[in-house]
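First comes one chain, alone, set out as structure tokens in the form predicted on its own.
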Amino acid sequence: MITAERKPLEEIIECIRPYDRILLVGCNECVTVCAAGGRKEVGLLASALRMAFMKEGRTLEITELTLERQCDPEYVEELVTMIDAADAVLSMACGCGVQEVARRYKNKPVYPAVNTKFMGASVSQGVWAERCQGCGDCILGLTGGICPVARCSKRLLNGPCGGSTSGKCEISDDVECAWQLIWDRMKELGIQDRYEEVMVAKDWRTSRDGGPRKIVREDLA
């Protein structure tokens, strides 16, 4: 899932300071799972903003709404009945959702209330870790289901590097060496002979390095 963290309250306040009427929109997908922008977080942020403006002697009118998804035009269309009553939109979705709202409602300023972080997975309660960088050419079938692109600090396709010590990455003892994890996984599966197979250089044109990407399904278009 896409993970995110709420921006500092002070930063959000500065973004919306010129306005009196705000449409605060949450998202019921990824940011809800990582407790950054769901219905509960919308309510908490709305209360914090009202109190902050009240301390300044101002009244901030906030309309709260949580869409099923903000990255989908079908759901963003639901804002059409209330968009005119707002001076600006404050989105608690990931960057994709913010951009879709801005694309649909071109005459309204749209501000992000969260910082989009990475595609990750839940490690434990309240902890998420990066697991995928969307490189566009998945090699998990060759590495035992562990991604060296996202989990190796150097994105090595043939590792480990000389900085790995006792299964830890040289950048921090808190970071596991991705290639140690790959080796351990291959050993568990009994396919450790694949470890010695040299992977060819990756075609990074399938990643963000090749510019903005698009998926076209002609059977659905």
Second form
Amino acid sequence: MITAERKPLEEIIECIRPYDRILLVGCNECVTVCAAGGRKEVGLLASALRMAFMKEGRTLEITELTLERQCDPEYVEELVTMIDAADAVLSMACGCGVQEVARRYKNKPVYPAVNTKFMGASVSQGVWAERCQGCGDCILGLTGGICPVARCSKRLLNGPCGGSTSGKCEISDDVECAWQLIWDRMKELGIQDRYEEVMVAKDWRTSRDGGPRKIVREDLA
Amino acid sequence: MDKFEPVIVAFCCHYCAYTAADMAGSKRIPYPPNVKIVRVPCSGKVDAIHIMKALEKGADGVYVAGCLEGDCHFKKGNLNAAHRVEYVKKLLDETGIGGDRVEMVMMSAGMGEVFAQTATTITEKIRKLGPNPAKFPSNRKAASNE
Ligand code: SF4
Ligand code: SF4
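Right, and the form predicted in complex with the partner chain of this protein, after the form predicted on its own?
Once more the chain from above appears, this time first in line as the rest of the complex follows.
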């Protein structure tokens, strides 16, 4: 999923200070799962903002709505009936959702209420960790299902580096060395011999280095 | 300010604090009428939004009363509640309302005295903190009339 975290309240308040009527829009997908911008977080943020403004002696009118998906035009269209009644939109979706709202409603200012972080997985209740950087040419098949691009601090394709100590990465004791994980997993699968094969330099043009990316499925488009 | 009577909402678990409140009643132990009790099936049923809404609608303080650690009828609802209260405290600090208006307390069903004592301590604490700054004078009146 795409993970996110709510921005500090102070930053959000500064963005919406000039306005009296806010349309606060959540998203029912990734940001709901990572507890950043689903219906619950929309409710909490709305309540916190109302109180923060009341404290200043102001009434902030907030309309709350959580869309099924904020990165799809079909769902963003649902805002059409309420957009005129708002001075600005505050979005709790990831950056993709915020931009979709901005694209559709050209004359309405849109502000992000969350910081979009990474593509990750749930490690345990309330903990998410980075797992993929969308490099566009997946090599998980060569690395035992553990991504060195997203999980090795140096993105080494032929690790580990000399800093790997007792399974931990040299940047911090809290970070597992991806290459130790890869080695352990290869051993588990009985494919250690593959580790000897030197991986050739990756062509990063499939990643962000090739500029903004797009997928076109001609049978669907 | 002299006349300020805080409105306090106490979310009380059916299996402990709510029964403790009953116990306080049958033992004729007085506690401040400022505390308005909301019975919940488990303190873990109390979500962050319930606490926020109570404050938004005019309460000056809120507390969640659950079972003693290890005694939750639903195993760890009280611990979940305690984590949520911590979360709300931080959010309220960020909001400028102040996280100290919200508390988590734990007691057993037999602790009538503790219930009354807690109600008194929290009422006095909120009285010192003064009215919830998110209240307009109009809804301040409405809240205390309820
Ligand atoms: S190799 Fe690339 S696509 Fe595969 S998980 Fe890693 S970053 Fe993602
Ligand atoms: S210690 Fe491991 S994860 Fe860290 S940079 Fe070196 S190889 Fe990568």
